[in-house]
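This document starts with one chain, in the form predicted alone, laid out as structure tokens.
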Amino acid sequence: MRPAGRSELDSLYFTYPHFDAPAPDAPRTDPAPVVIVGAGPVGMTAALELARHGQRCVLIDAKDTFNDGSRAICIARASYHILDRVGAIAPFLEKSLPWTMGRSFYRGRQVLEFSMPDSPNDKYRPMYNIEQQYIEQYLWDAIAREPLIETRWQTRLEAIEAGAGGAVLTLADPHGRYDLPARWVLAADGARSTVRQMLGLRLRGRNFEGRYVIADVRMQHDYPTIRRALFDPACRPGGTVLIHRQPDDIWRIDYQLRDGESEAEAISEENVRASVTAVLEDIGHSGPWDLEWWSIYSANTLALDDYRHGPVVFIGDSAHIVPIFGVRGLNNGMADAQNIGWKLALVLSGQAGEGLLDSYTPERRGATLDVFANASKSARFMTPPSFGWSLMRDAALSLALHHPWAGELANPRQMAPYTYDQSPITAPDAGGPGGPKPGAMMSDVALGDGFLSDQMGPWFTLLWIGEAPALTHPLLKVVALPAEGTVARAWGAAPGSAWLIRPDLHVAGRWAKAEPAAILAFLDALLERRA
């Protein structure tokens, strides 16, 4: 929502695009190989992570220009990985700001101060603010700039047929109704997704009592960029606030509606302004600002109990709904997007079979239950779902005050990779060299030259620690480490030992003493390949 006076896309720091509808005369019906359904950065990223591997696609979305609002604004440093991964880094580390800590207070006494893991091995910061908007345009413009990508705004999903051997969509732009078949679709279209509703299908899991109000607003304040969570302040008592900073002078406010609160009237202009205008006096701030944009949400832990349905494949918010605290929504979803896209990249160029495909759902549906218990637990500490649960934390907030230890309670858990060692793909670890783990996210290490994730090659690499042997295979590239070198100390590792890398830098798998026949072999029975 937008203050009176100002239309649904009159932002106060940045100007939307206006994207045309295809052109009538455009071909519109000819067969795709993969049609991604929402052009938010989820399905821009999946079409980014298809692209680089040489894959077409058609990426379709009703609207005409970017979502509207700040929304999602706290990216992970895995998540700049992908970004890197698909080409769209520069402007995001340009415009971005980085953070490492957060600070709780209760009652307006401070009871934490956390900071995310980080050092100089890392490329990437742990935490980067940034509007959606900017995401959204940084992404478009690498599309733009891709051949293999067709973008048609103005396109609704009216109808989806699917079956064993693809999917036929119903589309209608400006110009008219028809159907475009598809091999594979990606469903990218959000916790209303359409398509999701055309296959009948529904998310199960957990509704949280807690709703907030997130509001933007846009004023020079001189507070570092971390995240500050606010307990039981004088301006919402009872209730929790999160303030955040982000480019451009623009500051997110989240905070806590209290019980029997009318959302109707928590989110009508005026008493946004009030609510907000008590926040800011409570951290300091007498001068002047500017409301921006502001919106609600409750948190939930919803999710698909498969997310492939034949040729639909579920991505971000079409398939799970978790809750923002720990910023794990877009950051999910896009670490979904580059799953499905790799994987899809090699049984579409026919150089691994459709089976591939059946690691998505646990790879992917694992990660998400993880993260449910994982914001479960904030959620719970955040937005007390009981008067128990509220007297518990008080509890804890009030030993913080003399404890210490107490406050580590009030520690956001922010997202980490998840670690895909159950996944049907994953070699079994017998002990290991060291070093980062099967299905875990390979540890980065800071070279001489860079790092090591830039040694990576587009499909699977394998690290090899000592002279590595002659091993010829069209999806590998081998890197050779030095014995006594910054990665083999980094990682504990002797020489001998090697790690196999997949395309989304999680470890396939690790040896001790490799052997290179039986690790070719492990990467044919990964492909589903055949002699």
Ligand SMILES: Cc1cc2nc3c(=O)[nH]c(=O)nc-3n(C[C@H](O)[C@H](O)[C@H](O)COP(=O)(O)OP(=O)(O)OC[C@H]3O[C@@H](n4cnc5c(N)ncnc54)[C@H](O)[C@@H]3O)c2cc1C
The other form holds:
Amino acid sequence: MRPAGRSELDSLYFTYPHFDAPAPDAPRTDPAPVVIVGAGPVGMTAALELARHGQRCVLIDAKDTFNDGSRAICIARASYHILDRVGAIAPFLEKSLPWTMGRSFYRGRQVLEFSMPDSPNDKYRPMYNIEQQYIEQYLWDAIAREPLIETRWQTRLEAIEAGAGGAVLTLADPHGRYDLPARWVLAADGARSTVRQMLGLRLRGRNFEGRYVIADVRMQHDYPTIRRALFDPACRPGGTVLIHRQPDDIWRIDYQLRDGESEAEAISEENVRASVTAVLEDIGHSGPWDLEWWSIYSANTLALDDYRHGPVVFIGDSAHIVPIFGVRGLNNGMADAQNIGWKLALVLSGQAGEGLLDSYTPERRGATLDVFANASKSARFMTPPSFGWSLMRDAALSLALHHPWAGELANPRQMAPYTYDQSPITAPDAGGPGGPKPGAMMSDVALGDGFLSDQMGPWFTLLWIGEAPALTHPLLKVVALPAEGTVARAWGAAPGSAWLIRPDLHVAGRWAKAEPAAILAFLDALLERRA
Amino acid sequence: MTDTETLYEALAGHLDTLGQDAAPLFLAKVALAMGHALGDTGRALAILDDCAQDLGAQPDPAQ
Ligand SMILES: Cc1cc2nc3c(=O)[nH]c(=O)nc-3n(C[C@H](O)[C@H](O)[C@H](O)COP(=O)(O)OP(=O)(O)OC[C@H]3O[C@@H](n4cnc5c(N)ncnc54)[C@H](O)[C@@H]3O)c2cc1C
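The structure above corresponds to the form predicted alone; please give the structure of the form predicted in complex with the ligand next.
Following is the full complex, with the preceding chain placed first.
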């Protein structure tokens, strides 16, 4: 919502573009290898990942511009690696605000200062703040440069027929209605997914107590870019407030509503202004400020049981809704997009069997369940659901005034990338050579002129300590790393150690005394899995 | 050896000073801090279960 007199797209700092529908005479019905429904940040990331691997897609969206309001603002390191891989990273680095730490306060006194893991070996910082409009704009700029992606704005999915060999989508734009056949469909159509409803699928999970208003304000405010959490502050007795800095002097304020406080009243402009004024007083901001946008939100942990239904694969909010405390909503969706993107590209080009796609749900739904576990802990701390949780939360915060161990209970633990160690395509770990474990995201290492992650090939990469054997595979780049070199030392690895890295930088397998033939056999088994 | 009587008296003294309203929060802090000091999660949990007995909420016979 925006202040009276301003429309949904009338932002203080962002100019929304307008996208035309396809021309009346544009061809529309040629069968597409992939149709992506929804050009939100997740659908756009999937389109870029497919294009990076040489695959064409049609990307449709019902709207004529980007999502309104700044929504998701905290983008994690792993997502920056995704943006890097799809060639969209440069403007993000220029615009966003990196951060590494947070502070929590209880009744005005600091009880916790936490840092997220970060070192000179990391190419990217643990977290970056940037408004979702810019995320969408910069992804779109990359898409506009990409001839393999055909985008159709103002094009709404109205019906879908899915069978074993593909789907037929009924689409409508200002010039009419038509059927578009597609071999594969990526449903990136958000939390209220039309595709999900039309296939009769339901999200399952639970809703949490506690509703928050999220408000963006513009102000000149001198405070570093960190996560600030205020528990039981003077401005909201018994409630919780979160404050994040964004680019363009925009600040995100999330504040919890009291039990029994009516939503309709809480989101009136007058009440939002009064609540924001109280928070700003509390943090010592006395200068002027402008209200940019606000919304209301409550925490849910909801997901589909299976992210794939025949030719239809769900990615992003259509597949799962996670509480924002973990800042995983969008980050999780971008990882979905990359995961299905490279796998589908291999299947489409005939370089992998369809069975490879069976690893998508266990990997990405597993990641979502992991987010649920962490976010549920966070949600219970931020918004205790009952007498018992509330009393113990206050006991922990009160103890934390003097005892750091108790403050750790307030640590939001926002940054543990998920490990695919249970995935059907991850090699069992036979007591590896050190370094990143099978399933984990490869840890980065600073090399003289860049980072290890910069050395990765477009598909799989074999990192080999010492002189690498002559080993060729069309999807494999072999990178020999010197024994006693930076990586060997960082990972404590002896000559002959090897790691097979996937296109999404996760470790497919690692071997202490690597046998080239065994690695090739493993890779071929991974690719040729038959459905 | 813990001098239980001294502990008992000190708890009563604190509870009287703090009053009924602050008592639950005080006792919750005590439980958490003592559990932490004990350094043995299993024992701490067993003590919690033990202390939850005989307080009115009847255990579910189906469990
Ligand atoms: C008000 C609000 C506040 C939020 N705040 C935060 C936050 O603070 N932190 C956080 O991490 N996350 C937040 N989120 C969540 C975050 O915005 C989402 O996780 C993220 O946008 C998901 O991206 P997506 O691409 O999966 O879906 P979306 O961004 O929802 O994109 C879906 C797209 O599909 C299109 N579409 C839908 N139906 C059809 C159809 N039938 N035909 C054609 N196109 C269709 C829509 O037009 C839209 O562009 C918020 C979300 C909302 C709504």
